[in-house]
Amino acid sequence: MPVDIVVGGQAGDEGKGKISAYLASKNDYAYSIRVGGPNAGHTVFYKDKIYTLKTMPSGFVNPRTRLVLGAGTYIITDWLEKEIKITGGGDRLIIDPNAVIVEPRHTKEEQGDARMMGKIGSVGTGLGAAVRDRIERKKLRFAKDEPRLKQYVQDVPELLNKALAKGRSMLLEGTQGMKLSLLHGEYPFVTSRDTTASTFMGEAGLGPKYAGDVYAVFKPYVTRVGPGPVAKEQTDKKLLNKYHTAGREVGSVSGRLRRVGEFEMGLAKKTVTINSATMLAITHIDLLDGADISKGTRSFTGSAKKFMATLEVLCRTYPNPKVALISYGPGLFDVLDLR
C-alpha cells in the first residue's frame, strides 16, 4: 500500500489538520505520521471539541490508527504531553528515537532574537534554534534521551517499512506550506526547513517509491501571520473581520491575526509541480458567496463558481490533479468528497 501525503499549497494555515483528520477517518489508515515542529498548529473540530495540535498527528480521530512522529519531528515535551492527554492517543503513539527535543534554551534564544521575531516573523517556539543546532552538530537532546517519552520510542523507519511490506496503509501529514519552504519559498520569509512532500517522506524514514496520492491543500485566498509577500492584501476592515471571525483566521500557535490576500495561481501551480500533487483539497469555500453546500447542492454560484473555474486551470498543471475534497465548514465531516 502507498503512503498518502498532505501538503500545504500556500503559507500554511490552509486546513491540513482538518483534511488529514477527515482522510484518516474515511480511509482508515493503519498509521498516521507527522513531521515538523511545534511552530505549526493543526486544528481539528471533532465531537464538539476543538483540538489545536502542535505535534500529535490529526489522525488521532480514528481509534484504529497508530500515531507516529518521525525523525524530522521537533518536540516540546510539555506540549506533547498535554496533547497526549487531551486526545487520548498515548497508547497508539510511536516516536522515532532521533526526533529532536526543543529545549527551553532554544525557545529563549529565538524569542530574544529581534531580527527573527521582527523581520522574519518567527512565532518563537525555538524550532529554528533547534534546527540550527542539529545542522551545526551541537549537543542536542533527542526523544531517546527524554525519560518522559521513553515508553513511546521505537525504530520508526524499521516499523513503517515492515508495515508497508505487509500492505498497511499510511497517511503522512506535512506542516506549513509552499511559501514557507526553506528551499522553494519566499526567502528570507520562510521557515527553517523544507515543506514539500519529498522532504516529508525523508523525515519520516520512507523512500520515494512508496508515495501514493499527494493532497495539496488550498484556501480560495492566501493568509500568512508574519511578514512577507501577500498578493493584493486585503485592507477592508469589514471583510477582514469576516475572515478573522467566521473564518477563524488567527494563528493557532502565534495568536496573531492573519493577513489575507487573493488566491495566487503561480504559487498554486508551483505547489502542484514540486509536490507531484494528484489531489486538490479546498477548505473555507463557505467564506465565498454561492457555496451553500450544507443544503445538499453541488452546484456553485457567484464567487464560489468563479473560484471553481480557477481550479480547472490548476488541474491542467502536470501531473493534472483532480479536485478531490471541498471543505464547507469547520466540522470534521463538513466535506464534499468528489473522489
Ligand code: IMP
The other form holds:
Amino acid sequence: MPVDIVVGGQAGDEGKGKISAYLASKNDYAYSIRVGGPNAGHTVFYKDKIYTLKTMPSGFVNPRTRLVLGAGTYIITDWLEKEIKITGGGDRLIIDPNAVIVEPRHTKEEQGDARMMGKIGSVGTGLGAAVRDRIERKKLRFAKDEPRLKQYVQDVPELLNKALAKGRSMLLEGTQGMKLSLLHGEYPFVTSRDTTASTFMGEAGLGPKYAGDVYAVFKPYVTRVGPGPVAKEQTDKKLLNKYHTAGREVGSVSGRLRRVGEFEMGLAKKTVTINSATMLAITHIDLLDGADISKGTRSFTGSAKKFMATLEVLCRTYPNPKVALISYGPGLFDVLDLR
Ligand code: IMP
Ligand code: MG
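Requested next: the structure of the form predicted together with ligand IMP (the form predicted alone having been shown above).
All chains and molecules follow, beginning with the one already shown.
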C-alpha cells in the first residue's frame, strides 16, 4: 500500500514509535515521514540502545529508508541536531522548506503561561505558541530560513508524490492520540493540532487517495501525562508503581509519571471510525497477566486473553480493522505479527 499511517488511539504514548520502527524494518518503505511537534516523544529500543525521538522519524532503524519531515512539522533545531547525531540519519534526512522552527521565545512564552502549564498541562516545548504565531501570520522562521538545516531542505510534496507515481511505499508516523486531538479530543485538555490520519496526510503534503493501511495503536489501558479525563483512574500505589517501572509509564518529554486508567472502548471505536483504521496494533500486552509470550507462542491466558476478546468489538467497527500487531516488550522485534 502506498502510504501506511500510524495513529494513536488514546492520549499519546501508545507506542507509535515502536510500531513505526517495527513496520519500517519489516516493510522496507522508501520513506518514513513524521509530522507534528517536539512535544511528542517516540521511544525506540534498537540494538541495545534507547532512542527517545522528538522529531526524527522512527523509521531511521532501516538504513534503506529515507527520513522526511513535512510542512506540518515543528522543529527545535538543537534537539533535531542531537537526534541526527544519535541516529546517524543525517544523510537520509529531507525537510520541507515550510516546516516551522520553534524558537526559544515560543518555549519561554509557553513555559511562562501558568494556565497552559497548569490547567492544560502543556509539555512546554513551545509548540502551541509556534502554531498560534503561524495561524496569526506573524513573523516566523521556517526550515528554509535556518542555515543549520539548509542542507536537508527539499520540496517534500514534489518528492513524495513523484515517488508515489513510481509506486514507492511510505510510512507516515503521526503524533499524540485521539484524546488529545484539537478537533475530536477532550477540549481543552488537548494539544494544538488535530491528531488524526487525514490531518497527518495533509501535514506531509499527501492527498487522501494514497492512504494505505491505517494502524491504530492502543495499550490495554490508557495513560495520560497531563490533566483531563481518565476513566476509572488507578489510585492503588503498588499497581501504579508497576506501570511506572515495568511499563515505563513516565513521560518521555515531560518526565512526569503518567496517570493510568482503564481501556476506553468508546474512545477506541471513535479512533477506528475517524481514522478509518484497517489495522490494530496493541502494545504493552506484557503488563497484563497471561501474556508471557516466549517467542512463537500465540496463546494468551488470564487478563490478556480477556482483553484480546474485547477487541472483537473493534474488529466489528467499520472499516473492520484486523488485529495485526501485538507488542509484548520494549524491544523492536518483541512483536507478534498476525498480518
Ligand atoms: P502541549 O501539546 O504540549 O501543549 O500539551 C497539551 C496536552 O497534551 C497536555 O496534557 C500534554 O501532556 C499532552 N501531550 C502533548 N503531547 C503529548 C504526547 O506526545 N504524549 C502524551 N501527552 C501529550
Ligand atoms: Mg510519547
